[in-house]
Structures are given as structure tokens and as C-alpha cells.
Amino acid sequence: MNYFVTGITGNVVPVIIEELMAKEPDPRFYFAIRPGSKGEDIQSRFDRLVRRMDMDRASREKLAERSRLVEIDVNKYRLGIDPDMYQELIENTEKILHGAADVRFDQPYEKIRIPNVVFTEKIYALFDAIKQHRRTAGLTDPTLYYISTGYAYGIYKKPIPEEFPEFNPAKPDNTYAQTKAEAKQFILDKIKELNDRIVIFEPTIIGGSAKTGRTRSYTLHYLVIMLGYLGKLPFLTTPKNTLDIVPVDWVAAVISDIMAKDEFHQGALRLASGEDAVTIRYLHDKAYDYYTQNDPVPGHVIPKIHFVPRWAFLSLVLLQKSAYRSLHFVTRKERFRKLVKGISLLEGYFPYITGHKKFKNAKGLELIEKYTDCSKAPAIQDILDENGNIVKKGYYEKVMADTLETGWGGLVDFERLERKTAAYKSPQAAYSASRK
């Protein structure tokens, strides 16, 4: 089976490829890759990615042998792909996995629309050319697998529906959700008009692996937990709201099963915890207990977060942002500007925390049961550890263990935190530091 794949440098797609390598007897891949922002060529980016993949050496070598790299530029005609390569893709590709997206929540609409909407439109143009070629050659139609998001529905006070082929999004939470909704509507229109073989996947918040707790991306709930650990998040809100977190390996297992089994060719599949989603209060309490018991920094005190009404929380955040902006205006110190930017980034996450979001997933679970070897997301179910022993609700402990092992992917310097903690604990050191 020949695949054209976007998003291989992201968080989810590499895990899907790991799964496909184990499930497909003869998978071959064209990987769409852009040069790195600092001039890194596509081969170097791919080689570095393969070295990090959770496969043995033989499997990595096999993947490298079965892969062709396709340099792309989203802003150019036909993605800037060499004409000969574009024709080769049309003639050889059987399935497309479009998993690339800009998942930042603080980007201007005009900027984020290019990777999330324009890219999707150009991927569909390639898919349509492949479809026409295969029909002329008397071959089966290709299938396009598109990774959307459950949050494309925006601000929903009621449980977010599964309504394929209809789609009625509300006001978007941010520009990311807005562009993902626009791209999904474009895809749905093609299904309705042309009866195309397109499968839309709608994951919610993708967290670390259920097997290991590891993740490639420390965003959203990871950043909120990190700020709590560092004592920089004294207030939070809406403890009864839920965060619908699903493990990345479960998402990849479902998607790869759908692709490898080749039985489900049209529809939308919600990948959510649904009624099993974790509350903010539960996640806070679990994190507080875990980090206080396993803190690698001696003497570090983790304060408990105080829950306040939503309006008070948002007002405090706005007040803090205004204060840092004023300090930057007066002092011109760069750190205050960075603090304002950091708060702006967090504000993009707030709708996922302060908004009451519940996801329906009954139809998705029926499709998963019918077309895959998976069951529902193992986020708060009993799961197995590396020795095959049952761990009661062990998922979040694994996720938190990973944050301590990696320092939230390098965001937290434990040695520096230990020095600061020691200075704070020593009155003489603290006095000396204050005089400086």
C-alpha cells in the first residue's frame, strides 16, 4: 500500500506510522516535509525523526528504505512539489493521511489559515487528481484520511454532537478552532457533492502514551500542570469542568487500524473520552499528590491552587497581563514583554478549561468496535504497566512521571530550581541575593 503522508514531524502522525509499520505487510510512504526554519534540509529532519521513533533498529531501517521524501511549500502552486514527483504521486498513491496542522492557539487568523485551510484544500486537489487517474485506470478509488479536532465545534453549552454529515459549529474558541472548522466544512462539502471516500478523525485533547506516559508535545494541560508545580498558578477556576484527554497511542492505534483494515471509507469518527473525561479538580488533586510525593527538588514546596469563580480568574489574569504590559512600557525590559506573550498564549488555552465542554462519543465507540481492534480510550480505566500488571487509573501517574523525567520536555531546569529553593530557604543567601 502506497501512502502520501503529511504531519510526520508532528505529535500524532509518527505514532500512526509506527503502528502501520507493524500492521501493514508492505507499506510504502511518500512523506511531505518542509525544510526546517533554521535551514535544516528535509532529509536531516526525517533522519532525526526516525531516530526518535519507538521502533527497533531493523524497523527504522525498513521505514527509511520504504520512504520517499517530498519537499513542499504550502504557499506555492501544487504545494511547490516538483512536477515529475507530483505526477508520480498521482500515479502511485492509494491513500492519503493528512495530519499536518498548526495547533497554536494564539496565531492571527490570516496566518494560521494557510497551514490549516489552504493546505487542506491543496491536499484535496492532489487527492482528486489521484481519484481521476485511478478511475481512468480502472482501479479502486483512493481514500483520504483527515485529522480534524473535536474542538472545531467551538463554544458549545450542550454536549458536542456527532452529526456527520452535518456540521453546525458555534462561535470558535480561538483561530485554531476557527480554521479547523473551516477545513472540516470544506471536506464535508466534497463528501456531499462527490461522494468521496474520506474519513474525518476528530480527536479531543491528545496526551501522552497510555503505555509509557511519554509525549512529543508539552502543551495545554501540561503547561497548566507545570505552572502549578512551579507555584506560578495561584488561582484556577471551574473545578467541575472536564478535560477530554485521550492517549496518543490509543488515537494512533484507532487511526492505523482504520487505515490498515481498509473497511471504513467514509464518515467522521470522534476520538474522545466522553463521559469518562477527567475533571479539572481530579487532575489538580492527582498532580498535587504525585508531585509532592515525587518531587526531585529537595525542599521545594508546591502550593495548592485556589479555585475561584470564573469571572474572578479571568479578571486576575487580565490585571496581571496589564501590569506586565505597563512594566514593559516603563522599563523596556524584555522579560516583561515575554511574560505578556506567555499570558497571551495561556489565554488561548482558557476556553478549554473555563468552557463547559462535554463530547458525545457513542457513535464513535460503535465505529471503533466495528472497524478496529481497540476499545474506548484507556485514560481512567485500569491499564497495564510495562510488566503486564493492572494499574488502577495509572494513566495520569505515567504522564506526570514523564514530565519529571524530561522536565516538561526541557521547559523546567530542576538544577536551577534547586538552587533557587536553597537560596530561599537560607536567610543569609536570600539577604545576599536581595542586596544584589
Ligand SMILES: NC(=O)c1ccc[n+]([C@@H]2O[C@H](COP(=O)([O-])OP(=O)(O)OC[C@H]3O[C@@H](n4cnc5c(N)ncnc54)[C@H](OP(=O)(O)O)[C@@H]3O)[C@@H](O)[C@H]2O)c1
Contents of the next structure:
Amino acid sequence: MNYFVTGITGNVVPVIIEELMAKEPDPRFYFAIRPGSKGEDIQSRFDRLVRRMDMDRASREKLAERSRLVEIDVNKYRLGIDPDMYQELIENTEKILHGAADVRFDQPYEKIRIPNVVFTEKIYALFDAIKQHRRTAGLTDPTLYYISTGYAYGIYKKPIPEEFPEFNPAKPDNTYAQTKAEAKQFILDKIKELNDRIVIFEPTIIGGSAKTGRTRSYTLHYLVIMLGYLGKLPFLTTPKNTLDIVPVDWVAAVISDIMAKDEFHQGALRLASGEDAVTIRYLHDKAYDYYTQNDPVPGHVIPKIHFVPRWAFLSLVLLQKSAYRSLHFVTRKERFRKLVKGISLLEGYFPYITGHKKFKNAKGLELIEKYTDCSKAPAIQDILDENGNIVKKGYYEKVMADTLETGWGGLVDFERLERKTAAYKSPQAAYSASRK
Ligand SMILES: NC(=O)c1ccc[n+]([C@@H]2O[C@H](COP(=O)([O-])OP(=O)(O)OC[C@H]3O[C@@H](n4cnc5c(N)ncnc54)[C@H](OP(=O)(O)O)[C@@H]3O)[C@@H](O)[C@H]2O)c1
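Having displayed the form predicted alone, please output the structure of the form predicted together with this ligand.
Following is the full complex, with the preceding chain placed first.
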């Protein structure tokens, strides 16, 4: 099977490819990649990511042998793909996986519309050309697998429905959700007008692997947990709201099964925890217990987070931001500018945390059980304790263990924190040590 794939340098798509390599008897890939932001060429980017993939050496070599890299520039005509290569893609591709998107929450609409909407339109144009070619040649229609998000539905007071082919999104939470909703609507219109073979996946929040706890991306709940660990989040709100987190390996297992089994060709598939989603209070308590018991920094005290009403939380954040902004204005210190930026980034996450989000997932589960070898997301793996009681344990401990092993992917320097903690505990000792 010949695939054209976008998003291979991201968090989710490499895990899907790892799975496809194991499930497909004869997979071949065209990977659409842009050069790195610091000028790294596409081959070096690809080689680096293959080295990091969770596969044995033989599978890595097999993947490298079976991969062709296609340099793209979404701003250009036909994604800037060389005309001969574009023709080759039309003639050879059987399936497209479009997993690339700009997932930042703080981007201006006009800017983020390009990677999220225009990119999808251009991918569809390629898909359409492949379809015409294959029909003329008497071959089966190609399939387009598009990764959307459950959050494309925006601010929903009620549980977020599983509609298909209808789509009734509410006001978006941010420009990411807005542009993902636009792209989904574009894809749905094509299905309705042309009866195309298109499958839309709608994951919620993708967290670390359920098998290993590992992730490639420490954003959203990871950052909130990190701030809590560092004592930089004295307040939080809405403890009863739920965070619908699904493990990346489960998402990848479902998507790769759908692709490899080749039986489900049209529809939308919600990938959510639904009723099993954990509350913010649950996550807070788990994290507090885990980090206080396993803190690698001697003497570091993790302060308890106080839950306050939503209005109070939002006012406190605003107050803090204004204070840092004024301090930056007066002192011109870079530290205060960075703090303002950090708070703005965090504000982008608030809708996911302080907003009420419940996801329906019954139809998705039905499709998963019918068309894949997976069942519901193992968000919480129940185990039995020595007395035979069910203990909800497993997934989140693994995720938290990974954050301590990697320092949140390099965001936290434990040695530096240890030095700061020592200086705080014993300023005189730290001072004399630094004078030596
Ligand atoms: N992560 C989640 O929690 C989550 C939840 C629901 C749905 N999703 C969806 O799942 C998909 C994958 O998400 P992810 O978490 O893997 O995202 P990610 O780690 O940020 O990766 C995004 C990928 O898209 C590529 N990309 C972005 N803009 C591009 C552009 N202008 N031209 C070429 N490539 C571009 C990136 O390439 P570069 O390396 O060159 O930047 C990267 O390969 C996305 O469609 C996202 O909307 C994610």
C-alpha cells in the first residue's frame, strides 16, 4: 500500500507509522516535510525522527528504505511540490493521511488558517487528482484520512455530539479550534457533494502512551501540572470539570487499524474517553501525591493548589498579568516580559480547563469495536490490590514518571531547581558557597 503522509515530524503521526509498519504487509510512504525552522534539511529531520522511533533497528531500516521524502511549502501552488513528484504522487498514492496542523492556541486567525485550512484544501486537491487518475485507470478510489479534533465543536454547554455528516459547531474557544472546524466543514462538504472516501478522526486531548507513559509533546495538561510542581500555580478552578485525555498509543492503534484493515472508508470517528474522562480534582490529587512521593529534588516543597471560583481565578490571572506587564514597563527586565508571555499561553489553555467539555463517544466506540482490534481508551487502568479491591492506578502514574525522567521534555532543570531550593532554605549557606 502506498501512503502520502503529512505531520510525520509531530507528536501523533510517527506513532501511527510505527503501528502501520507492524500491521501492513507491504507499506510504502511518501512523507511531506518542510525544512526545519533553523534551516535543517528534510532528510536530516527525517533521519533524526526515525532514530527516535519506538522500533527495532531492522524496522527502522525497513522504514527508511520504504520512504520517499517530499519537500513542501504550504504557501505555494500545489504545496510547492516539484511537478514530476506531484505527478508521481497522483499515479502511485492509494491513501493519504493528513495529520499536519498548527496546534498552537495563541496564533492570529489569518496566520493559522494557512496550515489548518489552506493546507487541507491543497491536500484535498491532490486527493481529487489521485481519485480522477485511479478512476480513469479502473482502480479503486483512494481514501483520505484526516485528523480533526473533538474541540472543533467549540463552547458547548451540552455533551458534544457525534454528528455525521452534519456538523454544528458552537463559538470556537480559540483560532486553532476555529480553523480546525473550518477544515472539517470543508471535508464534510466534499463527502456530501461527491461521496468521497474520507474518514475523519476526532481525538480529544492526546496524552502520553498508556504502555510507557512517554510523549513527544509536553503541552496543555503537562504544562499546567509542571507549573503546579514548580509552585507557580497557587490557584486553579473548576475542580469538577473533566479533561478528556486519550493515550497516544491508543489513538495510533485505532487509526492504524482503520487504515490497515481497509474496511471503513467514510465517516467520523470520535476518539474520546467520554464518561471515563478524569476530573481536574482527580488529576490534581494524583499529581500532588505522585510528585510529593517521588520528587527528585531534596527539600523541594510542592505547595497545595487552592481551588477558587472561576471568576476569582480569571481575575487573579488578569491581575498577575497586569502586574508583570507594569514591572516590565518600569524595569525593562526580560524576565517580566517572559512571564506575561507565559500567562498568555496559559490563558489559551483555559477553555480546555475552566470550560465545561463533555464528549459523547458511544458511536465512536461502536465503530472502534466493529472495525478495529481496539476497545475503549485505557485512560485509567484498573488493577486489584492485595485485598481484591479495584484501585484506579496506572496510566497517570506512568505519565508522571515520564515527566520526572525527562524533566518535562527538558523544560525543568532539576539540578538548577535543587540549587535554588538549597539557596532558599539556607540563603547564608548558598551565599557563602557561591563566594568560594
Ligand atoms: N495533540 C493533541 O492533543 C491533539 C488532539 C486532537 C487532535 N489533534 C490533531 O492531531 C494532529 C497531529 O497533532 P500533533 O499533536 O501531532 O501536532 P504536532 O506535534 O504539533 O505536529 C504537527 C505536525 O504538523 C506539521 N505542520 C504544521 N504546520 C505545517 C506547515 N505549515 N507545513 C508543513 N507541516 C506543518 C508539523 O511540521 P513541523 O515539524 O515542520 O512543524 C508537524 O509535523 C493535528 O491535526 C491536530 O490538530 C491533536
